[in-house]
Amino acid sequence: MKKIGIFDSGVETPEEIILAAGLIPYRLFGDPTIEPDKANEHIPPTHCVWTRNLLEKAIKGLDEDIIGIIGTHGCDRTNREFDIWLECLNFDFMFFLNSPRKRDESALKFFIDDMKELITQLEDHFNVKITTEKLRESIKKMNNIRSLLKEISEFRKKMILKGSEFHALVKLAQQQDKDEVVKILESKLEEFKTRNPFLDTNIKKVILTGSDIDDTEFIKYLEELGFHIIIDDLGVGTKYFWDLIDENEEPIVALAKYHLNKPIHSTKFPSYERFEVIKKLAEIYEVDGIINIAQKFCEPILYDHPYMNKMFKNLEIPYLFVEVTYNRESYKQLSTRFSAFAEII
């Protein structure tokens, strides 16, 4: 089945529209084992390491089943890089979706209008009809996936499911055929109900937040150092499934409201609302600390960090900020900082 690649730093691409067009939404992830040699010919080395990596992968060649790309407004870096994709890559269908920075009534109307334009272009290009009924069916399917992921996520709190295993499941949900995803998640849910909790009582329970973290090996690395990601605030995580779409409202309106009302991304306004989301999660899940990861040159996370640091210090909640390079060898260089944080919480 044909796929539409999603280049999106805030998981705000309405997958339901792609599904209603008879296509598979396929979120693009990087590859931390490669260097952005070709991408560096187009982008300065001070540009976000993650987006440069995605461009490198795209230049080298994506999955042959990917027949189009949708880029969605995230940070300034991802927005401008879409223009480079237009020049460098040979896809018949490429669309930039303007997900609003603000979250008010005018933003809602703007987002609805842009999603309608996406529908028009998908219909014209692929000779399909995206009906209201197809959108409703897609919303129900995605809500089912979100509900399953949220239920499975709670096994992290019960100290039954490792954060790395859950992270891999969310990645699978963002790339595979959704009917297969439902079957896999239902099977995994039954499996986790029979598992016993972890025996290690010295594990440090933390929230993981920050930039896009799509490398499951990084989560495993944190686990090896004694951390358990009991909850997260990530695009490959809770931002993908935490809320549901209203199935009774007009589909396009419901989709727009869902994306504008879900836990705020660091690139949206007012960005300080993100602190309130993380604070609430810290209280609900009784965490030992908070780890905030910035991919190198990730300006929105760098901008938020001083405020986050001050506010969590006032609350006496241990907080660690680390800037990382999108490269697995670089993880090892951070072991001292992570180990020291584990010792003080």
Second form
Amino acid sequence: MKKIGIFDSGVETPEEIILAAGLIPYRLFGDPTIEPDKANEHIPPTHCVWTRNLLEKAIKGLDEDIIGIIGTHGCDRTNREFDIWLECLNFDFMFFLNSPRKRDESALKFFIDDMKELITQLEDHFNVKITTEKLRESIKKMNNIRSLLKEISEFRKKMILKGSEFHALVKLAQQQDKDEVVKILESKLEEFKTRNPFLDTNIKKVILTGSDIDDTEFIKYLEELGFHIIIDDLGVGTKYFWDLIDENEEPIVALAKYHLNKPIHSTKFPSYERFEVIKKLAEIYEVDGIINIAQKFCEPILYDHPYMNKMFKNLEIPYLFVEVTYNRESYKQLSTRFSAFAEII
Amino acid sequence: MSKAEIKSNKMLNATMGLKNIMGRHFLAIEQAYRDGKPTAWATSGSPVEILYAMDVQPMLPENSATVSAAQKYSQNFIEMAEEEGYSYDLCSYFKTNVGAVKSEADMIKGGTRKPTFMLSTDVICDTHVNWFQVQAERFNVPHFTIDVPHVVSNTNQRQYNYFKKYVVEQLYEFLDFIQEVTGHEYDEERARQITQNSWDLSMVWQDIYELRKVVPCPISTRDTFGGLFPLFTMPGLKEPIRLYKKMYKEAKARVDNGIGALEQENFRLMFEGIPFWYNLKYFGTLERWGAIIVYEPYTYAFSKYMNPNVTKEMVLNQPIEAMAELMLSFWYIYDFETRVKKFEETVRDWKIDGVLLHNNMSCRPNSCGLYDLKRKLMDEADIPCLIIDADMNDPRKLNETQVTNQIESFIEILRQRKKK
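Structure of the form predicted in complex with the partner chain (previous: the form predicted alone):
Everything in the complex follows now, all chains and molecules, and the chain you saw is the first one.
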């Protein structure tokens, strides 16, 4: 089956529309073991290292089943770099989805218009018909995946499932054929029900937030330093599945409402509401601390950090902010900071 | 004006009046506070005309940040923001503003006052909205933001139409917001007067730019870098129109007498990006090679009425719709394809020998695409280009010696080309 690559710094792309077109939505992730040499010929090195990495991979060649790209408004990077992708890549189908910054009634109407345009262009280009019925089916399928992920996520709280293992599952769900994903998640769910909890009294339970983290090795690295990611506030995480889409409403309206009402990403307005989301999760999951990660040059996270720092300090919830370079070698240099935080909390 | 009175190699006499005009702007802000009149912060690219039309005194923190830089305070303010936790990599205008507010700096140092409310848009960058979110929280004032969809190279007309509809709807919501916060009502007649003035101001500025096509070029960045401020702080007032008309008249006299801003004009350059406000005199360095900047997209962009779909009639009769259209088609944020085309046309029309591209570490939306722009211009249109790495407000990020060496080599390339 053919795939549509998704260039999105959040998870704002309505995968259901792609599924209804008979295609597999395939979120693009980076590779922290490579250097963005070719991308650096197009984008200055003082710009987001993660999106440069994505461009590097795209220039070198994506999965051969990928027959088009959807770039979705996340931050200034996706906005501006989309044109560079148009210059560098040779796909007949490339669409920029202006997922709105705001979350009010006008934004809702606009998002509906933009999704309708996406449908029109997919239909015209791939000679398919995206019917209401197909959209309903794909919403149902995605809701099933969301429910499964949410149920599995809770095994992190029961200290049965490691954050890294869960992270890998969410990544898989964002790239593979959704029917396969359902099978895998159902089987994993059964497995976790019979798995014994891991016992480690020294483990530090934290919520992980910040720029989207797509390298599972980074989560493993945090685990090696004594942390357990009991919950998260990430795109490769809870933001992908926390709420369900209303299956009774008109599909496009339901999709738009879902994206505008889900836990807010730092790229949307007002991003300070993210504090309330994290605070609530911190309370429910009784975390020992909060780790906020900014990929180097990730402006939305960098702007919000001092506010988060102030607010969590007021609540006396331990908070650690770290800027990370998207490169596995560089993780090691951060161990002192993470270890010191683990000591404190 | 006799030929003897018309001198080259200096700022226009009229431009000296800019100080007074900007001084009046700052006085108007002070007066608004004394009178208890509503005030608003606005990001550049915002429809400032609406504020004037609804009797709200605008303040542009970006303008204030440039004042800090020119007065050599920006680095100190930036470092204060960094102490508060704002990254070294964030926008230097933003950090200058954080430091200026924190230290309660006077207006002459680039300080700003607590506004009644804030207006931001993501016309130019998404981070404008983040900036005002930070400061609205600090001051505890209402903040309205206008979300402007991003036009990319393959945006079609159908998309453009609903983009516009979204912006128009938000502009009407903004009128309601102002009324709710200030009690002031939208007066169509007043709005018409304001937009008429805004249109006139921009047209004179564009006329001045037309004169820059002439060889030798009558004015340099000594007039345009600072000269642009009324365009985004006072669009809608009459005073700056008078100033621009004087500038035009004086520049025209130079043209009529064959006098350029430089005594010897050897190379005509274009400068893309925001200048180094903390070191404007640096641009005078170019004069040692007889090089003059004759066009800056940044200073031209703010004379925003250049979209052929936005006629004077539309501006006067449908100002909200016109503003929405302009916010979607601002020169500074053109999609890549349009940007390349516009550069090629400009190089041709202004008879430009080479292009300096400022890879501004503080303005990633603008610096994104510079590498491809350079490649396109050089490979497809044979236009020499040079990328310079620096920052608009943070002096720590300009390596003057390195940049001078680069420019010197670039000028040598231009010289060799001229010999051919």
